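The data below hold one chain only, encoded as structure tokens and taken in the form predicted alone.
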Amino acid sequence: MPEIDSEGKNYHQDIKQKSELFFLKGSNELGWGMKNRLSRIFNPRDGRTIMLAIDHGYFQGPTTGLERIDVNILPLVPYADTVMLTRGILRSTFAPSVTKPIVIRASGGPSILKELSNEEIAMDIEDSIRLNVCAMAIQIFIGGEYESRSVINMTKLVDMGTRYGIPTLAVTAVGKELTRDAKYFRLATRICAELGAHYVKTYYIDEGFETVTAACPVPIVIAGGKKRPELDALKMAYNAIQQGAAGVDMGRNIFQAESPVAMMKAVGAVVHENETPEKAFDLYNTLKSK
């Protein structure tokens, strides 16, 4: 039998135990597995993140920049707060002691040669809870042929994740047919938040962002988008921040950037340590030219 210790005396009672509210907006009463995992995609210091997206691949095939992920993704992986991917790249590519949080895609179905929002949940949860990962990404069309569909597929993935402790991203999807303004991104990622998704991934734009920041209750990061330059980049992470964004999830305005590893550094710089573009982007120059 080992040795029973003595009753402990020191209780401070002086000293009332902390019960502080959850850093995230809109994640006080989720449970304490999910904030866990919320805790490692976002950084507790300033609730803001910088998401590396390459999941391209699983409707578009190998994109530009991602043909070989070994190669060009892997040395990228260190200055990401964390990773979205799929399970195929996951498994295939990334060592098992890679400890980046996983964002894992969870939908597919559909290719670039047929209709997107065509899409299914892809992949089961206990796929999920094998993988450990921090989070699973849907994709949701709101105004697509298949809104319907896309948006009950998310609701099932939020139920499916919220008895394991696992959160769900929203990633609102954009047709070519589709006004990209205000009005429609606060309609989208709104019926997101209403629907229970733990944080949403949205397109930033230049009139009214603030709006769709304000009016969603759960955090926001921003997608990249197409490639554009350097400082046109930098300038719109800086301003999505600005204006209420809990980060970025770029892609393409990272590894197809001439230098993608001083990108990573520069948007870094303007989403965990505020920096203005114009500093952020003298420094990707300063670390591309070494």
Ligand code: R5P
Second form
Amino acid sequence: MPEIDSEGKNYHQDIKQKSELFFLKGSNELGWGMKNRLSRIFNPRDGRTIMLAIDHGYFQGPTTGLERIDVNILPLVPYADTVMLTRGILRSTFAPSVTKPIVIRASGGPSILKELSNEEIAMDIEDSIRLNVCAMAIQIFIGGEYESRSVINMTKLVDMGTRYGIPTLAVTAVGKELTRDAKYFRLATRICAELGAHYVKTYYIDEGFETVTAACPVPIVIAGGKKRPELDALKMAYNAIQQGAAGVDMGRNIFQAESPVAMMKAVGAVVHENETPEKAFDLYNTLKSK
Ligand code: R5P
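Would you mind generating the form predicted together with ligand R5P now that we have the form predicted alone?
Let us now look at the entire complex, which starts with that chain.
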């Protein structure tokens, strides 16, 4: 029989209980579960994230650098804040003991051989819950052939996720025929946010990126895009962060680098330590030569 507690007296009436605003842009009115998951993706210390994107196989198969995720990618995972991948790779290749927050690719359908904007939601919300994911990602094709379908699919995913406290990441995909400029990305990112996305992934552009981040009421992360020289990739990440991005969701510029682990650490220095690209590149070279 447990002892009966004699009622405590230490109520600290002189200390007001704290009621803090949530640290992420535009996210204060979300529920506890959403905020908790977002806090695992974005570091609450600086509101930023390094997402390691390795979901490319969902439409283009074994991409260069992703041929053997067990061999090439698992060693990088400890240095990322979050990993973005498909449920197939998660179940087949990641041990359940890996506690890194997961952003799951929840859309799919066409391969690179077909019209890419013809995507659908490609997993049930129940599987996202079973996999204990921190967010679900879906592609949006503004200006694409199946624009409306992709936008409505996003809103459906937002509704499903909202029932269970799982955020949605809207990924703005740009067809080859569309101009990648500030006007286009303001349009695409704003549509995603207006229709409920909890954060948005887009591309960095040299002219006017700060207007894209300013006009989007939720956090923006940038994709890395095609592989470029390491210093250029670090400059892009630096500029994006300084112009209001809340992080990177980078794939090829990390896993196709000559030294992916060194590149992860160098990107980490830019995102979380505000390191200049030049200093981060020095770090990259030092780590690479070890
Ligand atoms: C498309 O394949 C995915 O959304 C990728 O996660 C995204 O493009 C980021 O990867 P990368 O930095 O290689 O462009």
